[in-house]
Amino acid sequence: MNLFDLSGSGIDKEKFDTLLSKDNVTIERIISHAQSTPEGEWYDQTWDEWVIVIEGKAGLLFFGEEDVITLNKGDSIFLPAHQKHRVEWTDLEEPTIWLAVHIRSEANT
């Protein structure tokens, strides 16, 4: 798979592709087209996640914070288990391509 191949993605919803899943690690490619987390909803995952934006840009907000963190191409962030967060916005001009590494362990279940 080519990480930059946009075939099969559309502007109406995000596309999720599992690239590797082994033991406690899953690597996923996400393609966003101006999507955001629905108003009032928060991700509260039971696993750690590291994400990098490899194309486009996005804004993340942590629960209880006021400032949105802007992630540009090449920026990454670590999201520990139970760190409530939401995607405030993704690029309106071009697709945002994320690479997400999900790490599950007994300590964060």
The other form holds:
2 protein chains.
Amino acid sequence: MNLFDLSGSGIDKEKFDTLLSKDNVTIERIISHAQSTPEGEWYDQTWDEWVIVIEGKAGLLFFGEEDVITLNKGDSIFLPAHQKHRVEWTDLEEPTIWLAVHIRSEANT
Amino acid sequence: MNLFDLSGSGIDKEKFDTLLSKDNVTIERIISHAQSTPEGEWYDQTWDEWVIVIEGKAGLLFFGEEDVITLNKGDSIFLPAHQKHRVEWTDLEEPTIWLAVHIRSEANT
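Other form of same protein, the form predicted together with another copy of the chain, not the form predicted on its own:
Zooming out: every chain and molecule, the one shown earlier first.
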């Protein structure tokens, strides 16, 4: 599957595709069409995640913080296990393509 | 560091930057300016690698194979440990930006 192939994605919901699953690592592509995390909801993962925006842009908020972090094309961020976060917004004009690397370790499961 | 920031890279050699090192996982950006693996040399890694071409393109050859695999923008490939391979060529006209995820596991070290 090509990273930039948007077929099968749409404005009704985000699309998640697993590109690799090996040992404790999962690499995932996410396509967002202006979606955000539902109001009041937070991701609270038991594993570490590294994520990069390949196309588009997004706003990320850490629980307890006031400032939304803007991730432009090419920006990446590390999300430690149990660091609650939510996606406040994604690009309204073009699809946002994310690449996420999920890392499960004995220390944080 | 932004993935698309090419500063510090040049035609004299490939540029390698570690974007994340966590547990058994290393995420690396590689910028190639038409470079290839030196004649007669092969990568023979003791760990698994997943690699994707984000910009540009490249030709990859597995040891013992005749056909060079073309990786266009957005194409990815999994390189198991000890699968000998070499980069036959990278884009001559624009920089090739790679993202590589190296996964070390007890099974293959």
